[in-house]
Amino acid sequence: MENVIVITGGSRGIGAATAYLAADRGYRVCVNYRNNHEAASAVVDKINQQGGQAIAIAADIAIEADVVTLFNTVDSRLGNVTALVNNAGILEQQTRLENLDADRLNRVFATNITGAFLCAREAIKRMSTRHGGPGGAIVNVSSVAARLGAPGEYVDYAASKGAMDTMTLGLAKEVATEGIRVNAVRPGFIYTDIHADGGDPNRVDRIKESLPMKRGGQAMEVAQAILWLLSNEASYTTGTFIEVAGGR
């Protein structure tokens, strides 16, 4: 059986690193992206040039119709999905909770919570033995912010990741007898572009001395944890979390 993986938000950072590593381990790779076609195409081109098989598909996972189209396209172009990495996530400018409005909350939650649920739904329809599927694995990319709360920065983002953690636990139990494992990684303080989205591009360097390991992490270090959770080496692991946060 060919392994087919969908990686949401796969054009940069942790998503791109996961795409490269998955391709190296024999997966057919779907790199999902929302806007940055150039970056997604660069990831796909590199994989294909190195002998892998990858495609890029534009879809805003906050939009249900886009998610359905994304998975239908993967069906026709790569085959049956056996792995999903719910990596796409957004945050906005650092601020205190009293400055948040409903529009911001709805934007963050639509991608980080609703999008993850919708993608998991479509993956389960294809993977579950209950629906005639071959089984598979889902890894949700959460954050240590779910545990730390991100006070004074983005409590809304942290809350969205807390919801993802709860979904991981519940869904893992829901589909445990259907050949599907569901786990999560909680990155923290990783060198990616998401910190610039929050208005603090040097955030990792600013706080790294406060971490037990005294350094920031690399996207590939998170990708390695993700690929382990997807692999047969983690065959008895579900509903659990790996923290990749330098000991914080």
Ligand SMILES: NC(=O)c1ccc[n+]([C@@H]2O[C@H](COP(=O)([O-])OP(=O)(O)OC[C@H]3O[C@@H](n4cnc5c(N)ncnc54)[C@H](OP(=O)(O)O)[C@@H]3O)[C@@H](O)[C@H]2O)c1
The other form holds:
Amino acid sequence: MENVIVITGGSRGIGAATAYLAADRGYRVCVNYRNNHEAASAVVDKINQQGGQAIAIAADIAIEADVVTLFNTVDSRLGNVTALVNNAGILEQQTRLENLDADRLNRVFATNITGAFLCAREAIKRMSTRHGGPGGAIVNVSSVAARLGAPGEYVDYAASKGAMDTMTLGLAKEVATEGIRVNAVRPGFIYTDIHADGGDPNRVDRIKESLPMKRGGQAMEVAQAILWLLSNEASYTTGTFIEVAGGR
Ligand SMILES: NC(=O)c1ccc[n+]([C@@H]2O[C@H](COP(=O)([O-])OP(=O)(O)OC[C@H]3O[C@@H](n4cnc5c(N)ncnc54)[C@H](OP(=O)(O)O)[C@@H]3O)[C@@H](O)[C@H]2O)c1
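Okay, that's the form predicted on its own, but what's the structure of the form predicted in complex with the ligand?
Full complex below, order starting with the chain above.
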């Protein structure tokens, strides 16, 4: 079976590292992104230059029609999806909960929760043996924030990851007899652009001394856990979580 992977938010950070590693492992790769065409093209070009097969598809996963178009495009250009990494996620300026308005909450939840649900829906329609598919695997990119709560920073973001964790548990059981495994990784403090979006670009270095391993993590260290969960080496593993957080 040809393995076809969709990685939401594959243009940068953890998603880009996952795209490179998936290509190394023989997957045909869809790099989804929202705005940054240049970054997505750079990932895809590097994979294709190294003999892999990758395409970049712009789609805002918070918009249902975009998600449907994304998966239809993957069908026609790469083939039936066998792996989904629900990686795209956002956070906004660090602040306390009393400063959050509905617009911000809806933006964060729309990408981090609704987007992940919609992508899982489209993947299951194609993977599930119930729908005549070959099976597959889904990995949700959650966060240690789901259990730490991100007080004073972004409780909204942390709560969105809590929702993703619950989706992981429920969906894993829902599709367990249909050839689909659903798991999640919970990264901790990883060197990517996301911290600048919270107004704290040096967050990982600021916090690292408080971590048991006294260092931040690299995107590739998260990608390795994701690829293990997707692989047949994890064939009896579903509805579970791998913490990639240096012991925090
Ligand atoms: N970095 C950490 O320390 C850390 C820790 C725990 C969990 N995580 C989680 O890991 C995941 C990846 O984080 P990261 O740090 O690698 O982030 P990042 O460097 O900020 O990259 C975010 C990626 O998501 C894409 N994206 C954002 N909103 C999207 C949308 N609505 N539709 C489609 N794509 C969208 C971006 O596309 P564009 O390039 O087009 O903007 C980009 O590719 C997130 O779910 C995050 O919550 C990260």
